[in-house]
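Only one chain is shown below, in structure tokens, and it's the form predicted on its own.
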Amino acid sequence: MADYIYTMEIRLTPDQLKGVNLVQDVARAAGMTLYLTGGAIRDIISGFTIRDLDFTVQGNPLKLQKELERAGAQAVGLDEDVRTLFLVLPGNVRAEIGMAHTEHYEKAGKPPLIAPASIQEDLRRRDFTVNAMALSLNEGSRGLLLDPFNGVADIEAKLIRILHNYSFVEDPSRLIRATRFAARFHWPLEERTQQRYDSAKENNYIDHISRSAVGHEIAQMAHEDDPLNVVRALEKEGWLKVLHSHWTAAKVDTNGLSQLMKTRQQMVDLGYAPDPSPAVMYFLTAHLPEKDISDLRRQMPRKDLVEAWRDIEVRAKELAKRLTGKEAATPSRTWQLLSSARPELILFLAVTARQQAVALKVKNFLTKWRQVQQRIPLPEMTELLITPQLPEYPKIARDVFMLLLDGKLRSHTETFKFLKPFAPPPPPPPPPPKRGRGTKSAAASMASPSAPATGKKTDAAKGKGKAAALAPTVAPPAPVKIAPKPGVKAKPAKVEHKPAKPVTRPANKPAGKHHARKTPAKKGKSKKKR
């Protein structure tokens, strides 16, 4: 179960994940209970790019719409016959939230009936195993994998296939999106899925598509890592004629997007996150005439997406306008302008720009100028002690690279010189170390005698007192304390027992262990030893 929440985590961007915590919140105030489900796992799985997020709740997800606008998200569209939101998420995150629904089909290519029903009767009439999987978002389940069907099985096989035998003719547009897959993925058709697919199209099933399923395949072509690939693909089944009768592999601008594909790539390696979907569109429609263009857009359902596909090429142009200006007089202005532009702008004026001064304003900032970045002075100003601890840092090191784009640092002492008024004052010398009362009471038991203890002077103390008072007086050495070793217990210290008198024994008699008492001397003998 947390296996799962962890490979989320780890796989979706920030962004995503952040988008992912919105719709939870709102959902769970809702009383809704909420699966992430389809493309989204997928993707996350098999390791795939994860291009937009698909939720489903058991409920009227329209009902949401207030409460995710508040939080932030943008209803772009929607359906109410499947009852689908379409959003984009904080931080340009592409979503939608679906009803959890079933799908009855009287007659093949006729709208279905919906009817709510629970996440597990959702996950059966969906098109594909590798699609029908859902991970729970709930509190008590939070991370728990619903895989009805063993599509992460089909994953790790690399296999595509259908739910049940009347996939193709329920829904006609799961020819179109199997191709899609194919070609994206690299996967085949599983047997019985190929024998199904093949029985559909010889008996030109196709026919029955609906005109939202022809809007939802042509917009799924915008955000495909390799769209020319698939719209070959598409064009030798025969399919690509069906999303558009004068729609052929010969009108894509093939360099363009080949262009595009390398230049998005590119930025996504300096750290940006563009969104290519409105200029592969340009490109897969660059040779159509405007009649059909428009009949295209007419009949994708989300808006944002269009709108975002007709304003491309003038916005372009109004950014290629600024920056021949005084605007972008100097490299300085120009990395700023550019900085603040909107990368899908960048993107296609990187590749559609006509102006050699644009295109190369363009190419510096995605090349020559991330070098000059690179030059920025950081062992003189860690030698200075500016570093990033200080709050004026990002200031300084953004100042010092402007001035070195429009070349006013041109060596180590000019950007010294530069750099000094900066630097923040030595910190001040450490105190000196304060004496405690201890220290104060050891000199002062040093520098006098000890008294004795009893406060009575002996007769030895007595009769050697002037002999004292003219000797200089010095003071004991202090007894130095051994700290016994760790582990080991430290002996007591034997105390020598001194007797008051000395004891007289008689000379003849050695002293020995076996004399215990001592013999008596007579009187008249020690009269005479006297």
Second form
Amino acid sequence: MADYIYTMEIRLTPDQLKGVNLVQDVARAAGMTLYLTGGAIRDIISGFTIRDLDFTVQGNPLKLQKELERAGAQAVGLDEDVRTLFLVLPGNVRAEIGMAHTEHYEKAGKPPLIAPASIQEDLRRRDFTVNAMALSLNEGSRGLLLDPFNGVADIEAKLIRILHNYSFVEDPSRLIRATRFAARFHWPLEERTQQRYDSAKENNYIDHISRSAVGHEIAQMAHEDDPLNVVRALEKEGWLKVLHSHWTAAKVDTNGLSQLMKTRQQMVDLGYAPDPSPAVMYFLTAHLPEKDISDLRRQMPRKDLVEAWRDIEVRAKELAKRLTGKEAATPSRTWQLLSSARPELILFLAVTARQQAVALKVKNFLTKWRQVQQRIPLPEMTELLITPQLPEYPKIARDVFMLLLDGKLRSHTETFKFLKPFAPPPPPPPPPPKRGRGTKSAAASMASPSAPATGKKTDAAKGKGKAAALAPTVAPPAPVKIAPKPGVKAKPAKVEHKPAKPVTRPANKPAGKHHARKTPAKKGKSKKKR
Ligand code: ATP
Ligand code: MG
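Condition change, the form predicted on its own to the form predicted in complex with ligand ATP:
The complete assembly is shown below, putting the previous chain first.
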């Protein structure tokens, strides 16, 4: 049997996984039965990007709101009719928690009667087989997949199939959804589904679509990975004008949109996770008049997306202004400014910046300046024992990076001059040996002839020339062992491998002490022999 918990754990992003655990903990504490459902399950099994987390509880999810917020979730919207709570979980994870319910359609095209139900009943009112699965997150059955319509088989067959013959009549927004999924996954409609689809289209069932379904479908466009492809498919089927009568593919800024998606991928590759949805909406509606845009926004259920879309231009302009001011006078300051900016704004600015200086700074931030990180003088730092084991290492490495960005630390000498004050003091000498009988002579005989305890300074230690003064002490008297931090693989200190050379030994460290420590053992040995 497939291990769906394992599949879920490896397919979700770390933040999504934390989100699942967060909701699971809150639901458990409240004694509510929880399932991961809908597109999340479909995408986990099929291998497509998991865009959001759809949860279903048996009971009223609004009862969980306070505890969810206490655990770090943000409630950003609510659908009163079906008791669905829209959330943003930590790490910008989109989620919704719905109440398991039935929908009873008394008259085609009229809103259904909603009644709380079990998860099994709830799955029966879903749109397509591939979306009608639920994964238990409950103690005792965690990992159990409920798949009453064999959605897994349709995922394998790559087919979009309705659950019953009246699906499109009952809720015509499923026509739009079918087109959207077909365009997104490049999966065809199953044969009978296609027949029902064609007949529904011919009979203009779409005229009965509810306002809330329109709002939901408008918002879904913002999260498509290839929105232009979906817009074109919707337009071809006549659904785009259902979402708004003036919306056509010609109203889309296609260049902006494709640039946006490319830059987004570039940022993802660099480890950022910008949410492109506000910018996607901006470009999808770029040539629509403000009034039409307001109409679209009014219908969307998630107000967080509406606000982010409304504000993106102004916020990006503010950032652009800061990028031309004193705050970004040098590459290092620009780096700091952009590092603290929201990735969404950087993404938007990367595509829309008109001023050359701004565009170049954003471009450098995403490309050229990153390569400077590779010039951090690691050998020199290791030589000076400035290693990741030092608590202040991250700050030193960051300061070095900032200086490099600004074109400083150009020579070896400059680098050492900067780094030297941060070098940790040499390790303390080992404790003096216990004086016992014969120790003195044994110590004397053990002292290396190449390491006389003269107390004289070596050339390097005396500081002959600037370079010599900056040269690190390469051979301390004993091997240095720095306890590694848990989980950090300690680099062997360079000094461990070098034999003690008299010329580089610091004058204040008496030579041969570590040899002398061995004396009693040797003494014992020789006694035995005798
Ligand atoms: P996406 O990847 O676009 O989020 P999704 O299938 O998760 O795809 P949502 O709009 O997030 O789509 O809806 C979540 C789930 O709710 C769906 O998978 C489906 O089970 C159910 N659902 C949504 N809209 C409808 C509808 N109009 N009719 C029946 N079920 C629906
Ligand atoms: Mg979804």
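Positions refer to the first chain, counted from 1. Definition used throughout: the rigid core is the maximal C-alpha set that superposes within 1.5 Å between two forms. Quick caveat, the model's predicted, so the values are computed rather than measured.
Annotation: Cα of residue 423 displaced by at least 2 Å between the two forms, core superposition. If you fit the rigid core between the two forms, you'll see the Cα of residue 412 move by 2 angstroms or more.
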